[in-house]
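Take a look at this single chain, the form predicted alone, given in structure tokens.
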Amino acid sequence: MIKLLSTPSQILTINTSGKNLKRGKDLSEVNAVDEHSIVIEDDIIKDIIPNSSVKKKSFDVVLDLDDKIVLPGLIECHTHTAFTGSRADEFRQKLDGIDYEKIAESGGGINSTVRAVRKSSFEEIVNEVKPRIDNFIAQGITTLEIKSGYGLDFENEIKLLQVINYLNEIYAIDIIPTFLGAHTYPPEHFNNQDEYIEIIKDKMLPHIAKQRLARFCDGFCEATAFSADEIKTIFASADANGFKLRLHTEQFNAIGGLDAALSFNAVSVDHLEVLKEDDIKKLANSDTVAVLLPGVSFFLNYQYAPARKLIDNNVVIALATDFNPGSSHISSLSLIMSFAALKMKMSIEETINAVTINAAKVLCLNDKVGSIEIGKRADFSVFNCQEYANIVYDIGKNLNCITMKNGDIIYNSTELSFN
């Protein structure tokens, strides 16, 4: 079947030329298309044709999207959606002056995520986890990663693994697993540490590596979790086992992580609120992404990662809302975008693409997502705007109004169709 997307008032292409990322300069151009429509065939992007030539053409089923922006499907690569219970007690503690750290000391933080995940049965995640999905897919986002994390033992790591592979095989987008065992040690092992350490090495990684319930092997490096020594020997088993690598680091403390990421080439970094300036050289050129979270900064009231000086270096930059339910309950990835734009001085270009291609880099499906390019997905997300500065000025609001994945909408705010 051929489909058209017909007469948008623009396309947002994100061309990337064959790159398929954006660094330094590139990373101030979204590639503005007027006056085009969209043919997909089979699924894939087949064709960017100018608006006049349409007529001469047969298409099977046309959308009309007059007055609509088109925007490559959104990517949202860093969330810690599968979650049970509540913290808006701590959120009070917060207001109070008291810091994340201090919380997480007296057993609050993400131990107290644990135990309500682990009294949790596998049909009551995936039922809190449903409607944040639906949420998401709302806003445009057509892929989402979601982390493991809150299980902290070989029984509910795997169930939240289990939960999230159960989501992929039933929603239309794609939801990428990622997991983190090593988020921070469970209650039982805070003074038997490098026993946790052998039972992700020994028992957990090699049982998910062998039933494939997760692609990415993610970490905590921070004086509150894992050293970077600590991390190196959970990834170098992650490593040996097939396992793409992701560290989150230098959130509140710079102790190596840094480092110990780039020696096991990990695909991206992710926070960096405390990134010393002499270490951006070594990002600079690099092929390892700097997932910024302003939400994070915003929410607890926090220093941003210094996007400008990354940017500058020429390192590869994406965005996400690390929404969570301690340190970014946020889930709108539009007001992470406004954030990035008014705290940390990137302009509405950058933010576009932090969001497309290289956060489609992230998650190694640069090559199939993140940008309009012919052969790859019919990954779309429509804007009800006419002014592509509006998804970042309108702050918290969701103009998304389609959302479609492999060519079929999958979200409709609108009365349009296919006809």
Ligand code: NIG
Second form
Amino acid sequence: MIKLLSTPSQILTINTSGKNLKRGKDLSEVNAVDEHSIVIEDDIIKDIIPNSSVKKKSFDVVLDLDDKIVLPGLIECHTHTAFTGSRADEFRQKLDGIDYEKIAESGGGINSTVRAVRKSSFEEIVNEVKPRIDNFIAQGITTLEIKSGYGLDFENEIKLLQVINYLNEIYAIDIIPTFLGAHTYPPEHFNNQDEYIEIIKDKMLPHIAKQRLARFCDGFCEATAFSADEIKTIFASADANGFKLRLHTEQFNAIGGLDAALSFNAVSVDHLEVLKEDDIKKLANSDTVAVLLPGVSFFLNYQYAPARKLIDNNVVIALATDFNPGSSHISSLSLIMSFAALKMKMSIEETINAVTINAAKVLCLNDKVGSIEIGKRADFSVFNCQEYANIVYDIGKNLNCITMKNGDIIYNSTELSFN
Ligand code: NIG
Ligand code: FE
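Return the form predicted together with this ligand of this protein as a structure block, the form predicted alone having already been given.
What follows is the entire complex, opening with the chain shown before.
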């Protein structure tokens, strides 16, 4: 079936010069074109043609997008969406001045959600997570990463990964599971931490690899979680089991996580709020993406990652919500783009590339999605606004009105349809 997305006011991002990622000066280019339409064949972008050469009759169906702006389907590359329960009580404690690390030390934090998840059945988790996925789709997100990390024993980590894989089957969007068994130590291993690492290495990783429950293995290198040496031990095993590696690191303390991740060629290092000036050059020109999470800084009233310095040093950067119940209970990706612009001094164009092509790079899908280029998946978000700046400028507002995945409309708040 040949479809036409006809006469939008603008299309972006249509060109990555064959690189499928953006860094340095390229990051501020969204390559917008006016007066063009998009041809889709089945689930693939076939062509981007000038409106003057459009003959509507030669298409099976046409969707008129007058005055709308078409972007690639947005990519949310870092979330902890698979949780149950609420941590509103901790939010109250935070408002009273108790900080996130203190709450974690006293048994709250990640382990409070672990208690909730362990009590929840597969079906209960699915039912709590579904509306969150619907909310991401309504924003124009067509590829969504979700981590485990709230089970922290064999049974419950597998249960979470099975939930995430099941959700990927029943939803039209791509849901990418990440194994985060090394999120923190569960209470039963506070006093025998080596044993938990053995369980990750000898039981969880081989099983997850064999059952193909996740392609990515993530960890949290932090004073309250895993040391750099512990992460290296886990990564060596994950690497041997064929996983691609990611790391939450330099969030509160710089304790060697960045070096550990780089020594394993991790696909991303995430957070970096306390990244040292001298360490920025270690990421310069590397293919490891710096995933910045300004929602966490906002939510915790904490310092922001040095986005400008990273960009000026040619580091590939992506943006994500880090949606989770404790440190970023924020599920709006456009709000994150606004924070990135206002708090980290990123330009509007830089924020757009950071949630499209560079976020696709984090998930190793940048040859298939993340830009509107011939041969890529027909994944689009359609924004109802005068100019693309509104996506970032209209703070906290969802301007996406149509989400398309593989050439099909999967969310639509307009009266428009393929005719
Ligand atoms: O990415 N840094 C560790 N993990 C999450 C927080 C998860 C939680 O508090 O539940 C994060 O910020
Ligand atoms: Fe996270």
